[in-house]
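Given as structure tokens, the chain that follows is alone and in the form predicted alone.
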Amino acid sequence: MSVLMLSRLFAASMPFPATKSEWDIFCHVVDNFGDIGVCWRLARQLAAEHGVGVRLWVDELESFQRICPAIDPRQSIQRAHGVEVRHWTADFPDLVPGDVVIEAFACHLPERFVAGMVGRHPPPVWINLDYLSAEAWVAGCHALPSPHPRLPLTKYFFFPGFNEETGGLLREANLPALRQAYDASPEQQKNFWRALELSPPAPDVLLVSLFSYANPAITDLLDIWARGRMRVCCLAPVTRSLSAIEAFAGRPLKAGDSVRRGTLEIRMLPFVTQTEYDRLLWSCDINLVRGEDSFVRAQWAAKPMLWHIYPQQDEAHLIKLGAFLDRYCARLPDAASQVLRQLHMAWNGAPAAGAITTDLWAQWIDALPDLRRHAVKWEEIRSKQEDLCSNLVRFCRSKL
């Protein structure tokens, strides 16, 4: 049956949705946590701050459960944090689409659901929420319409970004206040370590969080930390980086294990919720992050960071990395800017960058005072811009 025939059936048989704004968000889990991490934060913020009814469609609930333990992978329909969560399966049900439909990261909507969109009058606002990029072309493509070649539907491309000409960054309204309260509260910090069943590191230890994709540079960095003069405590959730850490340790590892070698201590953490992960970032001196979700949260943590960007074919990710570094380093002193760029390129395996060396890491440590001040200033500037969720709500209301 064609999409147009299905749409006529929907128009004849389905009641029009309630007056409250209802949104559908579709998430195809690609790399375990990044896509669902962004979609889950967006869905919660829409419900909590904008009074939107949200249906979040997720094709892989097991990964979702890792960042939200309230999710039961066996349940096809459930609610969590004010959001209706649906298991997105091949056998898609007949239902009325919401007022807004978000196709996150170019996942393809089910044909039956598209037919329902055609059957609605007026049709939903259809958003393709794209990946975050600092590249110059993003501003010119943000919010552009794309009429469907066959159906009476229009899709709008919505790009997160770092300036006012883009969709902005995901940020809850109370996030800066929560971080500042945590930084000022020894009791909250004690409770965080207690929840992880860990004792806080000594004050003179450099505390580093490590969350990356599989990366051969991990071994180099761990070895440098172990042989250095500064004591380092590395907090590593059990993820894809585990094999490199196990190779360094020479034995299998699990959550709760620790490894000591020279001046380095590695503590293996269980995979934590998004709320706990924010506190982890706030607690550390340096945050090694990956993908998009943790990358943005590290910026809100206002701490120096090292980003492992999602690898792409033909090294397209290095262009995106360079665009971000151009923007991020614009107000840094020359020496700090140079070491930040060199370390990022080496960490991401850029062909001409070479390996991470003891000297390069020493330069990073020397630049830390400048990097800390810059991270705080960067967060302050970005926080003055409208957040992605609010931008999205305002845009969609203008189209309804």
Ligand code: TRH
Given for the second form:
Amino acid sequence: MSVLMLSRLFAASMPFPATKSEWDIFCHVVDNFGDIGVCWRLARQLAAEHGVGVRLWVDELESFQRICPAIDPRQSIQRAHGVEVRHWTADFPDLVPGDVVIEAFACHLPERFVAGMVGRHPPPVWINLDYLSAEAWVAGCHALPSPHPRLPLTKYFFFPGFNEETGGLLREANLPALRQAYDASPEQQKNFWRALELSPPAPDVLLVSLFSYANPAITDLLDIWARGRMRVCCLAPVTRSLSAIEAFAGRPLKAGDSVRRGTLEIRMLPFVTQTEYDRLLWSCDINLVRGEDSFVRAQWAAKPMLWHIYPQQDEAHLIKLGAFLDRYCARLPDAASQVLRQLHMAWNGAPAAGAITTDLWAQWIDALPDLRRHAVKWEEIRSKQEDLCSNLVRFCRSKL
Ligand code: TRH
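Since we've got the form predicted alone here, give me the form predicted together with the named molecule too.
Next comes the full complex, and the chain you just saw is listed first.
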């Protein structure tokens, strides 16, 4: 065996890191909270579970502060939860890149930094962390190298996904245990409601969290809930769904306000931290989520959910939605699968789907026992797969 092969074998079997490794993560906040939501989660997990020194570069700190109030948008360098947070501005400093460089969602690294990567020996492992999709092509593209056209650098495409052939899903090691402890603790639940300044929900009320993009179907749903057989309490953090809720209420609303109509009560919540948002998802019977990160967290909450996917041009998002539903519904009884698909298509404005009707909602309520069992099973199976952060660490170790 050659010296080179031996050294590779040795490197692959070494506990990671032999010395503390340093990673740079770059996050460009395109819009909303998903980009920083994912990067922040990954950065914290790398630091807390893998002993990695993380420098997180973020070009917009105000959005970051919304999900993590410890962040001060005026500081160019600060530490939070064991992570060094840097404000990423146009005048990028000269510094030595870390062992691993993560370019989140093809955010395009600063040229000066790329030059630093070329000058580093060995060069860093360069990862483009992509968006999550359940489409079949993802498995074929995951971890593929892409040599730089001019420079002696190789970028690897790392795709999150739902099976072992992909990079997996972000999930902290203690997440299932934390959720189970919360479920089993009336004390923790009481503290959660108290922190939100809400009284705990009555047992006969269907509790729904609402986080979506602007969506004409919100009004339909609120209307159906208000006229339904069942009492519904809708907990809505103030986000882009606010204007639809205000139109329904007929008045301006802010966090702390509530609206009552028929069998529906809407409680407007402040935008909470990521940790509190998890607790909100664990507490509700049904979670309406959006984008990427809240969509994944709703799956870890093991509750029935309705996903508002990030809209894309040429309705590409509907293909992505269909791919997820194919996967998610594979082991679901036919009737529940059908109503879940129909409701998702209507909620996402698919052309052939039509509006959400009272009848469709009633079918969804009838399917709830199956949907609940299924959500628990789905979470159990996915939790057994390796999480994205551990996958990434293992992959980078093999390339260092
Ligand atoms: O905010 P989003 O719509 O983000 C989107 C998606 O990521 C999309 O794929 C991307 O292209 C686009 O951004 C640019 O939805 P997402 O992904 O669910 O992110 C929301 C984050 O906000 C998530 O980390 C959960 C967090 N959150 C809170 O911390 N508190 C809250 O009260 C709420 C409602 C959310």
